[in-house]
Structure formats: structure tokens, C-alpha cells
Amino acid sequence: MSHPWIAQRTAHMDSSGIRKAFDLAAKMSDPVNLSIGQPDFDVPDPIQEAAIDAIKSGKNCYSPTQGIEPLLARLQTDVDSFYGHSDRRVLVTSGTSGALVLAALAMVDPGDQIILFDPYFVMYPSLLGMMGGICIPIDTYPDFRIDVSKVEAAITPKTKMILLNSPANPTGAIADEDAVRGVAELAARHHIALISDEIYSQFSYDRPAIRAAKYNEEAIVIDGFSKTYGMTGWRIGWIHGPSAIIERLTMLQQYTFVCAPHPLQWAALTALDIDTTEYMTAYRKRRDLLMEELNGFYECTEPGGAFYAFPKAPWGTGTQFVEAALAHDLLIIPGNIFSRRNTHFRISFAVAPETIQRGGEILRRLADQRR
């Protein structure tokens, strides 16, 4: 519905698809769920524990807006570790989404242009939409792999960011070496900043994920404890780069989110100290799981990371065949939202083996209707 005071800028956005499918899920008695983006374990007891001590110990004011300091130092320490950077700080956000809306007000003016990969984070173009940016996708289909000729021939004078996402969701693609290399040094010799968001880093099945700022110092790096320690509500991120981007993106964390949740930066700070390898080890079991039950009805690059698979219809547009998914009572999320095209389908597995097993089941029925 429009109204004379909606302001232009948000016709940049529609009603997500992800959300549509959480409002569906709650009219329906028994769905298969296989749309959720957020892991399905608890959050570790010690990081809950932690929080309800920082509340009932009177952590409940604003922090500082750059974050706690013990947790800024811990983050500090730990990207000087791994980069050796002379000039990387770090800011503490509300979420990662929190980070990415950060890091657009600071940095895209209208007219600006943005390079990213289709399929992409469905948040990605409203966002930048909404600043006045103007989204460049590079198609990344059929296997979603990195083409950095193709980078480089979609780059022009207006070009202001690439974004990359590896892990990525929706696919659960992770780019090579040689793509991430690429795409790097390109950004730096081209003078374009280089977003990376790496929110599913943790989430890596058969080789460790490349990190984009070991090949461009100024790389702007976005990562968060939501999903590798179950803490999609509590809403707390962090984002590093050139002091000097983080600095105004630290100011207009002041006049918006003011801080990230007081009490639950200190739960955040126990979070580092937890290992999360058994739920790593059960989500590739499940990733494993899925793509045996997809195998032989399904085209599908096996995801190397993230909890994200993105089959191909096998009949039909993508949003056609989510339709006859819904009437099965099976919920997945249709491709559209995520790309340019139409042809596929986001399925979550971060759910029990059991309603991966009943969603195989309803996929594989569906797929031979049209065999």
C-alpha cells in the first residue's frame, strides 16, 4: 500500500520472501521447513550464562558505541593475528545486518555502482537501492563460481564497492583461492573498495574459507557471532577495515543503533571462547545427507559451506515449483529473491536429519510429476 509521506527511497524494498515463508509456517499445523536461515541449536549454555550474569550485574546501560573494550581488544588482537595490517580496527555493530547498513550510508552516494555476484544476499540490492547505488550483478550460474574477467569488464569509472560473500548465502557456494585473489587485488588496483562479508566463515565443510583482506589491505571485513553460536536475536556483529572508514562508520553507529546490546557484547566475549566444532561436523553430516537426497532427481552444486543449498526447478520457474511445494506442505524459499533469474530454490538444512529426510521425501515426489 502506498501513503504521500512513504518516502521514495522505499520502493526499493518488497515484503522478503524469507519473510513470507516465516508468516506461512505460522498458519500451517505441520510443515516441513526446510526455509529457515538461522542454525536450530541453542546458544552454548557458558554464552548464556554469561549474559544473564552482565544483566543481573547491572550491564543494562548504553556501552561505549565502538563496543565494549575487553571484547574490542579480544577482536583487535585477533584480527592483528591474522592480517599483520598497520592501519585494521574494528567496530562492534548491532548484527552484521547492522554492519552492511553501516557500511552503505558511509560509503555509497547516488549513481554510485556496486559490483556483486547473482545469486546474492537478498538484502544486498534494497540496501544499496535505497542510497542511490546501482547494483551491477555478475551471473555466477550454472556452478556459482567466481569469474574475475568478468569483474574486471564490469568495472567503469562509477564503480564505488564490490561485495563478496563467500560463504554465501543462498548456495552455499565458497570461492576459490584464485577468485578470491582475484577479485582482491582487482578492487586494489582499481582503487574500489572491497566489502567481504563473512558471516558463515565458521561454516566451511572441506577446506577453510579464503579471506579477502590476506590479499587487499583495505578490505572491509563483516563477520558476527549469530550464526556460529546460535545468536541470531541478540544481534551483535562487528565489522573491520582502514581506521579511517571505521571511524565514520563509529559515528554513524552513534546517531542510529547508538551500540550493539550491552549485555550481550559480554556474552559475545565469552562466545570466543567456545569451539563449535561439533556443530560444524553435524551440519556437513546433514549437508551430506541432503545432497543424497537430492542425488539423481535434482541439479544442485554441492554447498561447501554456509547451511544453504539452491537446487534447480526441475519443472517449471522457480516460484512455480515452491507453489507446488507449499500444497505439500513442504516450505522452501523461491530463487527470485536472491537473483535475477528464476530457475531455482533456496533450501535451509539446518534442521534435524529427520525433516531433511521427510523434505527429500516431498522433493523427490515433486520432481517426478514432471518426469
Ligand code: PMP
Contents of the next structure:
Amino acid sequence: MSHPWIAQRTAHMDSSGIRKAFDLAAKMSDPVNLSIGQPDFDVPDPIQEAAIDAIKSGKNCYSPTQGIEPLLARLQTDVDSFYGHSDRRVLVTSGTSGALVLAALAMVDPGDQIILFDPYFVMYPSLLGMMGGICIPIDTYPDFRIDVSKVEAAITPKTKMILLNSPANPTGAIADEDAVRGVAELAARHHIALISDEIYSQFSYDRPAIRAAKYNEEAIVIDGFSKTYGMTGWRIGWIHGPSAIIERLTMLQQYTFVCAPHPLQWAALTALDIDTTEYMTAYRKRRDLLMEELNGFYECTEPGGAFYAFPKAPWGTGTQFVEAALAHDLLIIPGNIFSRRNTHFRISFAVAPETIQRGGEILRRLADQRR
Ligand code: PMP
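Having seen the form predicted on its own, can you show the form predicted together with the named molecule?
Then the entire complex follows, led off by the chain already shown.
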């Protein structure tokens, strides 16, 4: 629906695909829901206690714009000891999304080109488009590997930024060392900003995710607490990069979000000492279970991380296949929401193993339908 007061910058946005799926889901009585983009475990108890303590002890006012000192100091120490860069500063943000919004506001001018990898996180094109940025998607089908020569070929005098997300939403793909290093060095050589969205870095099942800033001192890294600690509703994330950039982001935060939620920043500090191995082990098993369920029926690159798989629809377009799945009480997301292509669909395995099995059963039946 349009309205004369609505600004042009929102005109190109379209959330109809995802909304349609959720509207249909709302009408289903007991759907097998493999569409959810957040962990199914709750915030660990010590983190909940820390949040309650913070609220009860009056930490409810604004925090400093850049974040509470102990959290900032802890993140800065971790970042410094990991990277050892001389000019890398941290800012606490309202989720990873908050960091992305600030980075886009601070860095993207109308007409700037931003290279990203297709399939991409659903928010990227809308957010960058809102700033007048032009997205240049690099197709990574069929195995979602990054071909550095394609990135190099896409660089023009208008290229401002490369946006990397590994482990990735919606594919679960983890970029290998050569790809991350290649992209990082390419960005440095061309003096293009490199933003690395590492929100799923802990969800890495076979080997640790490679960090882009290891190969590019000026890379801007975005991370958050949402997924790792099951606190998506608490809206805490952080960003680090060259101090001149972080300073500008801090100013923008002052005039937009003001600060990340104050009491929950204290809880986030506690979160940093929580061992999440148990969750990650459980999620690895779910990934393995899902792959077994799909084996022989679907073309699907094994996700190395995050909690998504992105199989090819065995018949029809991604949208047609998802509509058929909905008719069988299975809720999945069509790939065209994350891509210029409409050939795949996203499955989330952040659900109980029984739900993965129920979903697998329906998916095998659906794959057989047109054989
Ligand atoms: N980046 C990616 C790739 C994501 O999948 C998400 C959440 N779906 C976010 C950023 C945003 O996370 P949050 O704002 O909760 O930190």
C-alpha cells in the first residue's frame, strides 16, 4: 500500500514474499516450521540472571553511546588480542542490524556500488538501496563458493564496498581461506571497504570460520549476540574497524539509536564467558540429520555453518515448490527472497530433531511428486 507521505527511499523495498509465507503459516494449524531464522534454545540462565540484576540495580537509563565501559573494554581486548591491529576500535550497537544500518548510513552515497554475494541476507539490498547504493550481486550458484576473479571483474571506479557474510544466511556456506583472503586482499589493493558480517561465526561445524580482518587491517567486522546466545530480541551487537569509521558510526548512533539497550549490555558481558559448545554440537548433529533426510532427493550443498540449508527445488520454481510445501503443512522460505534466482528454498535446522525428521518426510514426498 502506498501513501503520499511515504518517502521515495522506501519505494523499492518489497517484503511481500516473506510476508505471504508468514500469512499462510498463520492459517496453518500445526505447520512443520522450518522457516525460523533464530536459535530454538533460550538465553542461558546466567545471562538471564545478569539482565535481571542489571534491571533491578537501576541500570535502566541511557548508556554511553559507544556502550558500557566494561563490555566495550572486554570486546576491545578480545579484538586486539585476536587481530593485533593498531587502529581497530569497537562500538556496541543495537544488534548486528543496528551496526549494518550505521555502516550503510555512514559509508554509502547514492550511486555507490556494493558488491555482495548472491544468495545474500535479505536485509542487504533493501538497506543499501535505501541509501541509494547499487547492489552488484556475484552469483555463487551452484555450490555457493566465492570466485575471487568474478569479484575482481565486478570492480569499477564506483565500487565502494564489498559485503561478505560467512557463515552465510541463507546457504550456511562458509567461505574457504583462499576466498576470504582473496577478497580481503582485493579490497585492500583497490582501497574498497570490506564489511564482514560474522554473526554466525560460532555456528561453524567442521572448522573455524575464517576472519576477513586477518587479511585486511581495514576490514569492518560486524558481530552480535543474537544467534550465539539465543537473545535475538535483546538487540545487542558490535562492530569494529578503523577508528575514523567507528567514530563516525558512534556519532550516527548518538542521533539514531542513542545506545544499545543498557541493562542487556550488562547481560551481554556475562554472555562472553558462557561456553556454547553444547549448543553448537547439537546444531552440528541437526545439520547432519537434515543432510541425511535430503540425501538422494535434493541437490543441496552441505552447510558448513549457520543453521540453514539452501537446496534446489526438485521441480518448478522456488516459489512454486514452496507453495506446494505449504499445502503439505511445511513452512520453508522461497529462495528468490535472498537471490536474483528463483530456483532454491531455505530450510532452517534451528528446530528439534523430530521437526527436522517430519520436514524431511514431507520433503521426500514432495520431491517424488514430479518424478
Ligand atoms: N546478518 C545476518 C546474516 C543475519 O542472518 C541476521 C539475522 N537474521 C542479522 C545480520 C541481524 O541480526 P541481529 O540484528 O539480530 O544481530
